[in-house]
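Encoded as structure tokens, the following chain is the form predicted alone, with no partner shown.
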Amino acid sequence: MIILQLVTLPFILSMALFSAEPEAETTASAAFEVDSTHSTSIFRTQHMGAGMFYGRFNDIAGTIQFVEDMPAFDITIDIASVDTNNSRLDSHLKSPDFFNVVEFPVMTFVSTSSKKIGDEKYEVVGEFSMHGVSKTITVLMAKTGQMKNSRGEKVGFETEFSIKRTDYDMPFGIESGSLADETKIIVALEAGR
């Protein structure tokens, strides 16, 4: 009886275990701190109805997370990381005519809702703030890839849009014609856990 007993206890107490009920699974997900060095922010306008001109923003930093399978987005982009491979230029769109990086130093967009529109493919409603300038704007999310190994796990998205400076109280050079109104926007994250 004594030994029936200590052979039937290890098996009643396996039994409980497998039994039990799993943890419910959290809907949310650790964050994905976006990588600056690997993440590009590139801007394209019209230049004196001729050419088109680029520059870029060398320091994103921000957060992706996935919420029941959605993607969620909260970016920061430096305005003082402008980078146009010209020192004078720099300092005109840092300047009050342009982005004015004294009194508006970030630009942000914070994701409100996402919705899976194809293959990998978001559409992704959220809230763009820029020269003290916040709209609600919608935007097409690529998931450009995900990978984890022994480092840790990555993933990435990348979209292009557009916006007109106008909306954003930044109309330096339209009237005269030396720039456009529409400026297309292209940011590539890259961000890990």
The other form holds:
Amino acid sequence: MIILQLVTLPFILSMALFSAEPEAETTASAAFEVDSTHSTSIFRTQHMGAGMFYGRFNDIAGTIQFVEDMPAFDITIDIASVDTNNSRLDSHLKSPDFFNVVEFPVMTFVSTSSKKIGDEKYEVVGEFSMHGVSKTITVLMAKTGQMKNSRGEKVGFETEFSIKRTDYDMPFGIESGSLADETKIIVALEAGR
Amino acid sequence: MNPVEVLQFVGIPLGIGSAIVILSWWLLPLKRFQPLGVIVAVGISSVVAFILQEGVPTLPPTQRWHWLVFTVTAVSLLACIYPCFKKWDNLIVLQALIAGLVAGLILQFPSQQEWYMRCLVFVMVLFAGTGLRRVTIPAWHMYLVSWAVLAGLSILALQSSFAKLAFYAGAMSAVAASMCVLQLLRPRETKSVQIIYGTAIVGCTLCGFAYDQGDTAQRSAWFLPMASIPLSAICYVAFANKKYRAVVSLAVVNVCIVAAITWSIFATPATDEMWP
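Could I see the form predicted in complex with the partner chain next, after the form predicted alone?
The next block holds the full complex; its first chain is the one shown before.
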């Protein structure tokens, strides 16, 4: 029995070493997959020059690379998942008056560079594409947390930025004053691996 | 949609179209060139109605539905050639064939790029163009049919939450109404204008169908107003009583439009939500 253990021990140890090394490498480079359920994308614009009107997109997908404390984002939001709690308004937002979901089904943000500007705060530059128009924008991204447990590793980010709809060829309702040009977008991401 | 928007997006093309026709009464006294007034008026109104909402169109367009205005403009230019030929009266079908080819090549809405869809566009423009030609006797009849069909399509566009198409079809409908009144005030040759309306009707139909997010039953309603044109033409020809054939053919159009709107409303899932 002792002989058997002596024979098998080096084999088991070497197996453990061989298997541990690639796992560590995978953990360092593997991207975090965005968890659509626990991620949120909200937009806000002014209606009739009075109230602030909110809506959200329910389907967010993508990946976050987080190597050497520098995040990189590749996020896709499904326009068809727009939700304003009013089906007729959702239908109008999907029409060519606004997002034109038939031709432009997603909006995307792909980061090109990021810079740490403070404690858990990053300045992320990337290509924001919506409604067939792509523009380079800079957003301030805050890391809201990171934890590792038996269910895997999770990381969270949040950003808030504003765009002008006219920059994205979506001017409906601006001239008549029914909807503002400036739209604030809040994106809170949770991703895991 | 508020009264100011209606005045802007429908009233301005209507005013410009009407002004062009009234000016043409004096600028184009020759009978041969009289149709040009209405052709130019309808073509320019179409472009103005589009520009007021989307700005000056770019080529290639940023959105596929912009092909609608390019197609109507191309067919308007084609229609301008018609009065230059003295003996084209018997070749009206040839004109519709060319317009059908132009529309089949240019109209490129989403999910409609396959060859059989192009063929369908060709056939639809041919039928709508020649159908409207049949009911140009008297001319105001053709304008009435165009007015009703485009107004119906405008309502269907509103029902499907596509306000820009609703305004465009509404403007074209209003211009047809104005042409009808002006035609009654001062009858003029109207040759060739029917092909512009035929193309606009087919274009608005296919555009609305392409972007409608409703289910198949709801979307099918789009084809009913357009189908009323050849039906109306058949009734006009087939109805024995010449005194009432215009009334009967117009009634067919209106029944089809009311049916399409009713169909669309009932096919839409019931909701208490109001928008806008």
